[in-house]
Amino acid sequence: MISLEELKRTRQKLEGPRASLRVLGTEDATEDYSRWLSDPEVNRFLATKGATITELKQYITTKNQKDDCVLLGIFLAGTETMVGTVKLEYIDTVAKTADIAIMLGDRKYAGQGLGGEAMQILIDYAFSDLGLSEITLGVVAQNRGAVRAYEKLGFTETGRKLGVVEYGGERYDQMTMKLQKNS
C-alpha cells in the first residue's frame, strides 16, 4: 500500500501492461502537453481549450499542493513518453469518494485501450491503497466513445442535465456516472 502522500513524495509509477502512471512535476509541462489542449479533437468535450507551458506548470503545481487531488502522467509502459493524464480529486477519506477524470492527448494512441488501461490502474490504487468505495465522473453524454468506455469500466449513470454544456456554439448533455467498489 502506498498513500497518497508517499505516492505525490516518492513519484512512484503505477504499473499497468501497456501503461502507467506517474504524478506529473513542472518538468511535465511540455510542448506536447500544450499542444493537446489546443487540439480541437482532443479538447472538444474539454472545458480547458488551450494552455501555455507556463499555465502548465501553474496548473501541476496547484494540484499538486492540494491534498485531496493526484494529477497524473500517462505514459507509455517502460518509457517517459506521456499521452495524457488522468486524475483523482476531490478525494474524501471520511465519505471514502472522489472524481476521475483522464485525457488522452496523443491521438495517435487513441481507441488502443490506454485510457481505459490508465483509468483502471488509477481505479484499482483509488480503491486498494486510499480505501475508496465509490469513484465518480462528468462525461458530455454525447461523447459515446467516452462514455462506452467509461462503462467497459463499469460505471452506471447517476444523471443526466440537458443542454448544459455549450461547446463551439452547441449545446451538449451532461451525465454523470459512478463506480462503486466491488461492482
Ligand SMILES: CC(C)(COP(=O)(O)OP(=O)(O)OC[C@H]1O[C@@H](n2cnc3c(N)ncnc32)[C@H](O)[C@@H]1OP(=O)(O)O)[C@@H](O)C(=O)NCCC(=O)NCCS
Second form
Amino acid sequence: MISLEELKRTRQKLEGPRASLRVLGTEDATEDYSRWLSDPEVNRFLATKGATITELKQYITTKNQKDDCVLLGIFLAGTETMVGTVKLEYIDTVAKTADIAIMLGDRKYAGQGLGGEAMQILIDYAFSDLGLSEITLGVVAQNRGAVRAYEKLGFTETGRKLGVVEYGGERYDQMTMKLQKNS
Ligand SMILES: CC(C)(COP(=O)(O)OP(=O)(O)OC[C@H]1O[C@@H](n2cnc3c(N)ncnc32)[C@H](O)[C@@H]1OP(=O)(O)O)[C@@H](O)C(=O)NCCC(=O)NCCS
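Requested next: the structure of the form predicted together with this ligand (the form predicted on its own having been shown above).
First the chain shown before, then all remaining chains and molecules of the complex.
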C-alpha cells in the first residue's frame, strides 16, 4: 500500500510491463513537454493549446501542492524517457471517486498501448491503494481514439452535452464516462 502522500514524497515509480508512472517534479518541465502541448495532433481535443516551461513548472507545483490531485509522468519502462502525463484529480476519499485525464504527448509512441497501460496502472493504484470505487472522466465525443481507448479499459458513457465545447471555431460534444471497481 502506497499512500498518496508517500507517492508524492518518495516519487517512487508505479511499474507496468511497458510503461511506468512517476510523480512529476519541476525538472520534468522540459522542451519536449512544452512542445507536445502545442502539437495539433495532441491538443486538438484539449483545452490547453500550449504552455511555456515556466508555466509548466507552475502547473506541476500547483498540482503537487493539492491534496486531492496527483500528476504523473508516463515513462517507457526502465528508462527516464517521458512520453506523456496522466493525472488523478478531485480525489474524494469519502465518496471514493476521482477524475482521470491523460495525454500521450510523444506521438512516436501513440497507438502502441502505452496510453491504455498508463491509465490501467493509475486505475489499479486508485482502486487498491487509495481505496476508491469509481473513476470518472470527461472527453470530447468526437475524440474517437480516446473514447475507444477508454471503452477498452471498461469505461461506459454516463452523459453527453451536445455542442458545448468550442475549439478553433468548431463545436463538439462533451461526454462523461465512468469506471466502477470490479465492473
Ligand atoms: C487518447 C490517447 C490517450 C490514447 O493513447 P495511446 O497510447 O495512443 O492508445 P493505446 O495504444 O493505448 O490504444 C488503446 C486503444 O485505443 C484505441 N485507439 C487509440 N488511439 C486511437 C485512434 N487514434 N483511433 C482509433 N482508436 C484509437 C485503440 O482501439 C486501442 O486499442 P487496440 O490496441 O485494440 O487498437 C492518446 O492518443 C492521447 O493522449 N491523445 C492526445 C491527448 C488526448 O486527446 N487525450 C485525451 C483527452 S480526454
